[in-house]
Each structure stands twice: as structure tokens, then as C-alpha cells.
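In the block that follows, a single chain appears as C-alpha cells, in the form predicted alone.
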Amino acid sequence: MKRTVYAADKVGFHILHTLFQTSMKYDRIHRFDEYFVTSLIVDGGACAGVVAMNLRGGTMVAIQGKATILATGGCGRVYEFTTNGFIKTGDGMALAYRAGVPLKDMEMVQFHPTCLPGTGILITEAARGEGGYLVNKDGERYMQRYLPSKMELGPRDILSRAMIQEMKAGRAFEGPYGLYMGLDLRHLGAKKINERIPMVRELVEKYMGLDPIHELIPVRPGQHYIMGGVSTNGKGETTLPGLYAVGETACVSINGANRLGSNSLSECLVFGAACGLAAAGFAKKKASYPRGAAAREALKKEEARVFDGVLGRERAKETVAGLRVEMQQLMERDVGIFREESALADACGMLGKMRDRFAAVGLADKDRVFNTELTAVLELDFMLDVALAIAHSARNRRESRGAHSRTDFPQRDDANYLKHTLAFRTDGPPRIDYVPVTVTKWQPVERKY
């Protein structure tokens, strides 16, 4: 069955200037560019638009809608090590879940084997799929000790523990930024990558200084992408009403525990479609836009909070760098590729104190206008928010399931865990609740190569 569009290795690139250059077109579309929202407002149990903060001009403002869509990405910056932008911090995640909507199956994190070191650029399955050679440092195509009916072209979770398992047997190069393995293309020759894999030698001549027709790319595992998210049903709606949520920030979920290569894209177009013609739906029902004491209440509540509060904060205690850092080593290492009881304990306890050495986060740039250290406190706090709901998921589901992997419970259960985690938001740790999966044409079988 196709699932996907092709476009050398180029795909999403394609995708994101279709669409972003047919939303040209439409004279009736108005961006709020250099705007950061910092709130829903809620207005009689439904979601009544956004209030941001207008960057440009250091002030923030109330934008009221009929039906509004989270659209914000993942959120793989809560990671130490991630192919993520570093603007993907949570923060639609984080939005619905302090307006009481759960997140559903956080535990659920991709971690993507073929990144660049220090800076975590992806490179793409594709240099696998034409054929190129993951070896260690002896040079061996050590997949075969793993998955050797599929080798280098396994799922991404099980080439990401291979890499960690060779790097714990000292089978790893060492370089500056740590352990990695290495990418071999070699064999392929020039015509083959120039042809079909262009970008993958743009990017690593751009940031390693290396050319792979002559030389191994070094590669390690990075966090790639989050199964979970909001919770949605298949139209993008949440459990606020006028409230949705699409792409990498919702959680519908198709992409179960494990998403497949490209599923991402598809994702987008689908839903994206499907999202956005109900929220049109929804707001056509709507005689008028919301007008009204919800929406200036929620503007001065969000004044307060971010000026007065967060940005008017004196002797602080803690910088944002130093606890954003903290947090992304500690996900690292606790809740990463491979968890167990006492880390993720560890990782639950830690992450709370963290929740609570926030409010002594202090800045130094006190101007409101362009407040790039304002935005990062913020994005900090939607983070850690985020963060503790993967944490507190990840212990609580005691079994390994695709993506996620425990060392004490290496089985899937289905007697037990055959079910969504949904994470609600409280004023200590995250309550942790369950669904029933829906299983309708493909009945759970067991995993095998």
C-alpha cells in the first residue's frame, strides 16, 4: 500500500513550501507573525481564542476566534540531543494541557539512530534505503548481531538500541561531542548520492566538513519525534469544545506506539485537512465572535503573570540556560531510549523540584521589546510541563512497547497495557488515567523479524 509521497530526500521541504506558499494566495488569511501565545482563553467551558504576547511590539494582546487550532510541532527540546528546531518546545502541548486537556501517550518518544553529533541534524533513512552501511569502529556492519534479516533497514527503535548497546560494549568511535557510529556511503558512489541523496551530502559537508563519497558520516541516535500529544479524536477535536489540535502536537493516534518513516507528512496533509474543516465547521455555527469580560480577564491575567511576574523577578536564584540544561541531561539519561524504575523515579522527583525552583528563574534583560530571554523563560515553562508528563507516563506504563523501551520490563503486555495513557494536568505531578485502544481491522500480533 502507498502511504507517502516521494521527493528525493527533499519530502518535507516540498510539503511545507506548497503549503506555505499557496496560504499566499489568500488575501483573507492574516499571520500574527512575532507573536508568542502564552494562553488560552476559556470562556464558559470552551476555548475562545488565544492571548499572546505581540514580540515586535512588547505588549500583550487578546486574539479571539470562533475555533482555534494547535498547530505547534513537537516537543523534542525538552531533550538534550534532539533533530528538532529549537522552536519546538511544547508549547501547544502545554497550552491544552493547563486548559485541562489531557495529553495522551507521552511515553511514547521516537529517537531517530542517524543524527549528526553536537548538532543533531537528521539524516534521512534514505541514505539507508539506497544502501548505505551502518559499521562500528572495527568497521564491521555490526546490525547483523541485532536484526540481521533486515539490517540498517530496521525501525528506527531497534537500530537506536543497537547503537547504544555498541557504544556500552566500547565498539564506538569517540569524537567531541561523545560515542558515535559510523554511516558508510561510500560504496554507493558519487553519481548515486549526487542523484539521489543530495541533501545528505549538502548537510554533511555543511556541518561536519566531511564529504561521505570519500569519508563515514558519525552518526548517534537523537530524539526525533512524539507519538504522543493532545488528545484528539480523527477530526482533530479535543475535549474543549472550539478547541483542536493537528500534526505533532495532537495525538489521534495513528501512529500507535512506533511511527513509521514519512507517516509525519502524510499525517499533516490528512488530519490537517480533516482539522481544519471542522474547526471551520464549528465556527460557522457561531453567529458572532466572542466578545467579552472572559478575554480581559484572561489579558491581565497574562499581563501579570509575564510582566510583572516573570519579568519583573528580582535576585533570582536560578538562570534559565542552567535549569533548561539540567532538565535536558536529566531526560537524557533517565527517560531516554532505554528506562527502569529507580531512573524514571529518579527523572519523576527530580523534574517536580525543577517545577518549583522555576519561580526563582530570574532574567536580565528587563525590556519587553524583542525579549528573546523572555520567550526562552516561557518556553521553559511549557517544557517542564511537557517534560513531567513524559516522565510520569513512562513509569507508570511497566512494560515495553514499541518506542518505549524498559529494561525491567522488556515484554509487551497487553493484558495489562493494551490502553492510551492520557496525563491531566494538576497542581502537584501529573494524574495518570487510561483508555481502551480501539482495535478494529488489524488485531495486535507479536512483533517479529
Second form
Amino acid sequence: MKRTVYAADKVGFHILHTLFQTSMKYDRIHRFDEYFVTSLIVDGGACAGVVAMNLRGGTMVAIQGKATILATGGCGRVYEFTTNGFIKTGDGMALAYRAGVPLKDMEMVQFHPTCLPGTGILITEAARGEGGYLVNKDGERYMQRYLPSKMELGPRDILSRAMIQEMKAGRAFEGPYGLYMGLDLRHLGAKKINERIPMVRELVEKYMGLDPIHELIPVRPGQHYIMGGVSTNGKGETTLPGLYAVGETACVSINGANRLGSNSLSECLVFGAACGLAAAGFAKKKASYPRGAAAREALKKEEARVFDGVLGRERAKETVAGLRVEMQQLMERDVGIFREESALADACGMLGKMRDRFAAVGLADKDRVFNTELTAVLELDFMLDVALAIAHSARNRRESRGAHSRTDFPQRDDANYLKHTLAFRTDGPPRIDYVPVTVTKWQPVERKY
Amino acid sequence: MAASDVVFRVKRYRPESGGRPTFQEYTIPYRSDMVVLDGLNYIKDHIDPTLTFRWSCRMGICGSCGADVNGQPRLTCGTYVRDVHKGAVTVEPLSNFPILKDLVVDFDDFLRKLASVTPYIVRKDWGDLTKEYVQYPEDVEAYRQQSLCINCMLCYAACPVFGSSPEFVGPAASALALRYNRDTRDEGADARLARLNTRTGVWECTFVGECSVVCPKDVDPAAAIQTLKFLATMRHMRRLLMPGSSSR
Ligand SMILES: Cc1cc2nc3c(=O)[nH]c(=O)nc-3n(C[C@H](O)[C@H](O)[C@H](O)COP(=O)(O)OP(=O)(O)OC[C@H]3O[C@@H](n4cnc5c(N)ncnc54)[C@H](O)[C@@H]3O)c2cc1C
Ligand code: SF4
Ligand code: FES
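Output the form predicted in complex with its partner chain next; the form predicted alone has already been displayed.
Full assembly next; the chain just shown is listed first.
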């Protein structure tokens, strides 16, 4: 039986447009296009909606609801080199975290081995699934040194680590954007490439000016996905009644410490449906609408925080672009593919300082309408919370498991760490706690190939 | 200006400061592999954080970064400066749309038009939803091209008919109507053709073909519109000859 189904190599794209277009069938669905959520409304220990900025109108509004579902995607932009789009700033994670909901397993960050240097554009796994080779500068299929039984079809974490090791051993190519390896599709031939992986060819031609039918594709590992996220159960429920999370922003724990390719979109479909039904059921059962008072208060608070506070800060030395890049480079260097204690300790300290420095970030754009400098500042604020949760969760897990690879603790340690990390927000560094892993049918065993 | 620099002339419009749109020039470092979006981001991050534009994926898939580059509607993330750079790169908001701020335009009109062509599968009877609707590769091939539309609006910016009659349903919405009409699972062809056979439908198109020239995804909306004209005519004739029959 096949593990999943495909729409060529544009699965997510087709799901997205089908869902969007089909949503037009239902009059009762009101979209708020280009509204940017800045906080959750919490009333009497339950989530009662969101406060959002209407970007086009330049106003802040409270949107009340009996049930709220976060589906804001991942947080790849906390890293410098990522396959993720510019909007993947972990907003939903930070929103829930600030409302007291824990973030689960945030140290579990997936790095994808085949991204185009410079842009981070992803070359899908399908390129290797169809038979592509990974080669070093000597033309050698170097995976025979690391994983001879699986070669290029090994899991993403092992392939990414092998690339870093090849780079350290001086067997990588060197280009304008640093070291890279070669992805070789030439032996597949034009027909197979055009039929099975057309988007690969399109992207490589467009963004590298190379034709993979005749040339090697330069690739290097980059942040791609986060297994962790807002802690939920199988119905998308969080610890805050009325608040649900689903998709990459959530952590239902089906991905454990290491997501398999294509499971994210299946997860969106399967748990999206489960979560939607659970939230609708919850809303139906709840007799009364939230009281307006909490929403009015939350709105006032956000107007003061965002418009009077953040937007009022004059531009000075500390800029959003400057601080963002510093955070991204730090995460890349110290909380990346390989991790160890001193680097993690350093990252936790530096991020704490950046959290303080953030208060001095000023803005040049003082408009309320479509102020993308303001949204960038608010996103950086979210990202700093998320980065802190990742770094502290990684520092506290003193073992290696799945995507979390500690050079100082290379072994998996089930006796001490067969458990989920929970990060809770405090006024200082995150508080780290653990909960047991629910083991049902499949007993954990050592990963062997 | 150093030899390794390039000048970006960007149209600015700030609703809260009033006035008419003006051009502002920025001199930025040139790289041979830079796209227009890289230039805009360089300006935003290093020179002028007030410059406002949409973008997200930087890989031609989200459809948000369109602008008129040297007078041509383009995805700024897919347009190399080296290919358009003639002394200076001029970047303006997409033509034919109301400007919200700088390069950000208002697309709501398109979303209404898209909704008007019933952009989803219509069936009288959905049958057993736990079962798959099987489609063969050739069934998908029938609508694959139209389904690749990323809603980037370059075709509307290039369309002179839309420019002069804003009611015109336009290229992308028509292409997406055809996408569903060609889907073997769909039974809504009749209603869509009726919609496209109106005053604001496909007959407005004078087959200029610019939409297909600028489309970054080879959707070929111009051909889609021609096909729809043919299908609408067939429907009309069939209804005259065989009242009560429906289009497939
Ligand atoms: C290049 C690439 C290729 C991939 N390929 C595959 C694949 O082949 N198979 C697979 O299974 N997975 C793949 N993944 C992973 C998968 O695409 C993502 O995990 C998935 O799309 C996440 O979906 P989502 O609905 O959770 O979030 P997203 O699709 O990221 O959507 C989040 C939405 O929330 C909105 N949002 C965010 N913050 C706010 C806010 N503050 N206010 C209002 N709105 C907000 C965003 O604008 C966005 O519309 C890929 C990922 C990338 C980057
Ligand atoms: S038809 Fe082409 S140009 Fe028009 S919106 Fe779709 S992708 Fe863009
Ligand atoms: S940024 Fe997404 S299409 Fe250009």
C-alpha cells in the first residue's frame, strides 16, 4: 500500500488552491484577507477569539469566536537558510505560548539536504526518489560512506549530517554562496525528468540557470520543517479550552523527532478534518457567545501595545532587519544540524539578550495602512519567543534522537529522554518540563539500516 | 554610482500622506544573479524600510510579488535584473488595479470574479464520499494546464480589455472556469458557460493575447477564453436544437 498520494510534485499547491476555491461554495465562511493576528483573547480561562490588524484599513479589530483554530504554519524564518517562505515566522506558536499553552518538542527541527544555495529553494525528495545521486566534488556517491544500505534514499537528518561531514572533510564544491554538494539527475534522462519531476527542472533552470538534464544541481542542507509546535491532542485541542491548533504550527506528535517526507500535507488533511469537527462540536455545545468585555479590553491593550508602543518607537540603531539577521545566523550556527552544550548555552544567552534588545527596535514607517515594517517587527517578536523555546528545549535534551543531534551526547538515551519536551513561557527563560511518550503498538527500537 | 551598482526607480504612493504617486530612485549594489525582488528587499532592509510590497515564497508559487517591471507585468521574484536592466530598473504597481500603498494593489475584484465562475466541483449526487473518484492520467491532463494558475494577476495587468472595461471576467477566472469544466468529476459546466456567456463574460475578449504572453505559469488564458467561446456557442446551439440537454 502506498503511504500517500501525489499531484506530481505540486501536492501542497493543489491542495491549497482546491481548498481555497471550494471555500467559495460556502457563504457562511467569511474570509478576513490580509488581517494579521497579534494576540489571542482569553476570557475566563478560555480562548474567545483573536485581535488582528486589518492591514488595508490600518485598524485593529477584535474577532470573537466560541472556538479558535490556529493554522499559521511553521517557523523556518528563525533560521538564516530555510526552504520556507518569508511569512513562516511561527506566529501561531508564539500566540499560543503567550496565552500559557506549552510548545512541545521544539528542538525537533528538520533540515532538508537538497536546497539551492543562495535562495534556499527546495529540490524535492522526489528527485532522489526517482533515482537521483548525491555526489561530492570527486564525483563520488559519498553516501556509501554513511549509509550504504539506503544511499540517497536515507532519511533527511542522516543525509543532511553526511553533507556537513563531507564539507568538513574538504570534499565539497565551493561556490559564491559557500560549500555545496552535487545532485545528479543526468542519468535519469529528459523524459523521466519532464514527466515525474517537472517542477525540479523548472526551478533549477529558473533560479540556477542550469538544466538538470545536462548539469549537476548544487545543493546544501537547510531548515525545512519543525516537528514541534503548539502542544495538541489528536483533535487539535490545546490546554486552553476553545483554542485549537493544526498543521505545521501544531504538534500532534505524529512526526516524533523526525518527519517523513509528505507526511505534513497528509497531517494537514487528516488532522485538519479532525480538528475542524472538534472545534465545531465545541462551539455548538457552548451556549453563549463570549462576553464583549474581554474582547474590548484585549483590543484596547493591543492598540496600546502595537500602535502607541511599537509603532511609536523612533528608528534608532537597532533595526528589525539587523536584529533579525543576527538571530537567524545565531540559530543557524548554534542550534542547527549539529549541536553541543557550549554553543547551545551561548545561544540561549544571546537570544535572551536579543529579547531585551528588541525593545529598542524602532520604525521609520509610521503609517497604519499596510505597514509591512510594523508586521516585520511583530513577526520578529514572535520569532524571538520561538527561537528561545527551540534553543532551550535543545539544550535540555542531552541525547541525540531523530533530527536532534548532539555531538556531546551522540547516543539515544531512552532511559532518560523517551519523553516529550514542553516549553512554557515565563518572564525569563522558558521553563522546560517533560511528559511521557504514549507508546501503543510499536515499541521504540534502535534505528538501524 | 559605481559600475557595480544599479538604479531602481520605484513608484511610491502613500495613502496617509495624500498626493499623487511619485517615483523614488535608489542606488543599490548589483549582483549578476539578483532578481528584482532581491533589489526591493535590499532597499527595505538597508535603505528605506517604508518601501512597501508583497512577497512570500521567492520561488514563483505564491503569486504575491507581481509588479510592472520596465512597463511589463512580471513576478519580481522570477525576473533577473540582468535581463531587464537598461541603465535603471523601473518598478511600478501592476496596471489596471487600485493602488493601496506603493507596490501593493487591491485584488478583491478578482476574488469576486473567481467566485462568480463556480470554481469548485459541482455534483448533483456526491455518492459515497469514503470512496475515491478515480481519474486517469489523461483525465488530469485535460485540465492540468489551467490548474497551474497562481492568481498572480499579471494577465489582468496586461489585458487592455480589462483596463477599459473593469467588469470583464478576465483571463485567470476564465481559465479556472475551463479547469472545472474539463474535470471528469464535475457537472457544473452548464452554469459556468451561462455565466461566461453574459455581457461581462468571454465575449468581451478581443483576443489580444497579451495575457498568455505575460503568464509565468504557461496557463495560456487566451486559449482558454477561445475554447470557452466555442463551448458557449455550442451550448447555445444545443439548447436551441435540444432543449433540456446539458453541457459536459
Ligand atoms: C518548499 C516546501 C516544500 C514542501 N513540500 C512538502 C511535500 O511535498 N509534502 C509534504 O507533506 N510537506 C511538504 N512541505 C511542508 C508543508 O508544505 C507544510 O508543512 C504545510 O504547508 C503547512 O501547512 P499549514 O496549513 O500548517 O501552514 P501554511 O500553509 O504555512 O499556512 C499558514 C497560513 O497562516 C497565515 N498566517 C501566519 N501568521 C499569521 C498571522 N499572524 N495572522 C494571520 N495569518 C497568519 C499565513 O499567511 C498562511 O496563509 C513543504 C514545505 C516547503 C517549504
Ligand atoms: S493565468 Fe497566469 S498570469 Fe493570470 S493569474 Fe493565473 S498564473 Fe497569473
Ligand atoms: S514571492 Fe511568491 S511568486 Fe514571487
